[in-house]
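A single chain comes next, written as structure tokens; it is the form predicted alone.
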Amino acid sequence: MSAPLEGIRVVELGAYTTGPLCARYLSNLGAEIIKVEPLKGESMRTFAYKIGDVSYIFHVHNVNKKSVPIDTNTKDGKAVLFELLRTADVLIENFAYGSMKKWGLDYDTIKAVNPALIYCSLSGFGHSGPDRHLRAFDTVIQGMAGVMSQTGTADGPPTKIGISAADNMGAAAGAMAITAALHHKRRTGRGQHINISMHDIMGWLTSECWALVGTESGPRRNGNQHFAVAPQNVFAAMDGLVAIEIETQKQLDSLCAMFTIDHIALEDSKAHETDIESCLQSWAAGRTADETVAGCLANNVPASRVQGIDNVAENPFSWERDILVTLQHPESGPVKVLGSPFKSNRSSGVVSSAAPAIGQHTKEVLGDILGYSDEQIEKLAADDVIAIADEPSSA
């Protein structure tokens, strides 16, 4: 099977989760990428959870990739880093803005470099507006975004959502504009510059909540309910919480003909909201949430038991599905990483190496890609300019 973006090359120059997320997203549909680094390596290496001296969350956000540390605030690295822009179709970088013009990095000078390179900017706030200059990561964007007021009880404080959704779905967003970037650069021959906002992409995140703006009501936290269908919420059973949730009137028709509960258009849920859920709440009580579940499905009322991310990672769904996959890291050993989101009938997904050791492939990418000889690498590493895995850089 052949990946759609086989034969793409993409250049990285990012750090945390955003920009390296992005390029493993384009890992996963074949694209090649090469991930320009320190000579010490991209900061995420050693956050947090690791497994051996690397983090978790490095080997997630980096498998697929080959590592080439550069140092390109050098007027050689610089060079290199032109050289491999001139063979590469894509760059993709997260820093703050203004970050990449003060490096001699920005869109304008690359694209001397090769106009037909796609580069794709991920920010906290995009380059314009009076904001862009501001720093963000996740938890500033959900509280900037408005995804914090509308997260948690309505008797509670505005919460961060448990995972770093900005972070992420600003990494799908920069794929998705990259791809079809690669669409119009087939018709056209021209390149372009990208222009990602988390700010932007948390905005549509909340966007069924913008109908509320101006009303009395207003848009507001509903816990786990909906704020104009009933009932979505989560019930106790004898031995776990289940998420049930109505969203048609055949949905909304088959729960009411479980308890006798005489007819109730959609519309009108949420004024029968606290009488529905009572029902529902004691006819859980006295069950399994296995049992509650089979229940709720068998009368076509959409249901699920509240999992554990343990739960998740034990299911041999998510096995059969290569939601996890199991990859042998050159130093952390084998690693269960999250397999390929992308899965068709023409290509599975490319999950096809761990994230790399540091200047794990510069040779291959210096001497195969750019055609520079063992002489020539050994001198830039030794006159630290770039590092190589089993020679690194003192730097």
Given for the second form:
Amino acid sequence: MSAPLEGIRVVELGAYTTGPLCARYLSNLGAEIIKVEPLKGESMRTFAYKIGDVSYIFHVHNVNKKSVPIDTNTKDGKAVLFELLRTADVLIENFAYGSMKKWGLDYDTIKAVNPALIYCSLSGFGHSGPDRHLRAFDTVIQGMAGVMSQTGTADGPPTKIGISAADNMGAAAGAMAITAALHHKRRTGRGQHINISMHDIMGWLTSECWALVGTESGPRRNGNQHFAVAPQNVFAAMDGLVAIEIETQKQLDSLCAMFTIDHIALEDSKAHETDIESCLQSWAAGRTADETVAGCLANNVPASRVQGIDNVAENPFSWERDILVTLQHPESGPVKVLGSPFKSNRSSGVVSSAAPAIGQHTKEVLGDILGYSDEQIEKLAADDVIAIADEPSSA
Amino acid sequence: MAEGWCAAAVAGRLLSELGARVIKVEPPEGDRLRRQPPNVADGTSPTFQNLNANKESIVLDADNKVLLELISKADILLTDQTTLDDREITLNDDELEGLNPRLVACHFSPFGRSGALAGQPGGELIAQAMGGVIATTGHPGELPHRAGPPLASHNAALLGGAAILSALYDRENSGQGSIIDMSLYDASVSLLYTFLPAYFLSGNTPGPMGNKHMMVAPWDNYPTKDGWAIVCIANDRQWQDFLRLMGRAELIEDSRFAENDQRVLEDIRPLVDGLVVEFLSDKTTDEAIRLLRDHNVPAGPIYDVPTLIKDPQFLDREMVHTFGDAIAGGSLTAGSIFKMSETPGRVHSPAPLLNQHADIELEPPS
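Structure of the form predicted in complex with the partner chain, please, following the form predicted alone?
The next block holds the full complex; its first chain is the one shown before.
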């Protein structure tokens, strides 16, 4: 078993979610991640919901990483960062447009340091267009990209997707773009600048319904239904909610057989939606959720529970799939974090170490990779250019 | 091998934007999206055209010979479990490795290929239902809702794309292909990083919060004189900027809500929300958003989809691509999200007619 990105070195200059999560995905694929953070630590460390004095989300986003705090505003700090970047394949940053330039870390500057470096910028609106300067947060982007207008019910307000969809998918898109750029780098020896816009991605996400623009109803909020295929909805069983979803003609035929309904063509299914849904609702109303799901599945009709967060967290399947895993943290003990979504016959995804303490890997990285002497490292730390974690007492 | 608007078909489109030649293997009657309303005409639909731009089409024959031949010559195989089940096709690992040991296959499925739920059916709705997306979307006390757009499928497509391109990169060193198991369940649970910690820490089950943010306040869509404005005050500095803008600088020192950790508390959140509502009550959406942004407070409007596809930012980024009248209904497709200086993503060709590339000839794989 070997992870596909073993040997790829990524420097992360990230904060909060999109950059750190993008780097974490690459770490799950085997890349080495060096998290260059401010001397006092990355901003997410102090976010709400803490284990000890570190935010739980920080623990989730930063597994597998090496922490090397550098004050990149100092001349010496910048020199250390540039030396690291000369050895790296990828740089990920997710600061507001213009910040990296202000700090003297923009693509043109870094390209001169290492022309083969893949420099990935993840930002709210990307590095071009009239809105590129806007401060962007997930809900603002979901609102401006049409996502909220498509979520909720027709007679209710526009509603955001509960999870931070823009932050999340920006990270996944960055991971895909970076892995594509690695191929180009190997073929040509050239790096490049990737600029991913969370707004582009949220707008792209709405494209399934673009065919409705200009039609009588137009794109609208459909509750739990689909705009073109039925039935797809959530039904109340005696003790919980059940999702029932028809996608194909064969599945619709199975459903019709189950309720002795005459043949319906999939493309006409919306016209029969009310009737079919009332059959399903009265059927579910007399059963438990588990019985409803089992009954549907036995008749080749796709169905599932609607899992709450508690169900996801407690379902043995989540642990069996290793999408939830427990890591040992040297101070906090066992911490439950997200596992790797990347599984193959050659690698089950890397989840190897808990999130680092500030400066936990400074000596290792500067010593082993850059060849700095202990004396040099101590001097840089004394000058507040870098930070080094306290030695663990047990070591 | 992926019908409908599913993760594997989205992944195929994304790979095509990055330069891959993508061949869509369709059943004799064509992909079901070709018949999906609205505006079905001439064997296709605007929705099919939208998703399948850049691709080629070949029809599956009765004994799957075409498929097996394609697999033997391909670099990448994308499959969708629903499509394979529907056509009663099984492709086991040994068979794939026998056909093409250098193949990178990515099987997209709702629950993956291992574990107690392996093989259970489902699409976008079921992935969102099991993956915690529905339970966390909507308004407190009401029936929760799916994310309107296909979040689970697109996120799985992006993660699948990263897995595929990594495996392909590794193949250059190892000479070995790879069989990837990308589940929409794993991809969706990966999205829950704000909700799972809250549960693990408190044992309480977070549910839908409307447009509020569990860990940050004030954060919502708030009424203005003529509509709504989204305001997201993400940190204490923005809170202070907001209070100064409001002319209530004296509240900066107010110990009830000076810090975000206080503002998110159940009894404090209504107070800070109330201040935002008060600020917006005599302003139009446009005025409010301009003022807030000028003072570094994140804010924005809510656009519908027709507004989005005319939005200057979205158009400047070339995110809307139109193919000419040649295609039924004229059709819109999204531009590429891959803005890259050396290898920009490209949308280059309209979607294929059914079996347009029947005479395809393929070189053996690289």
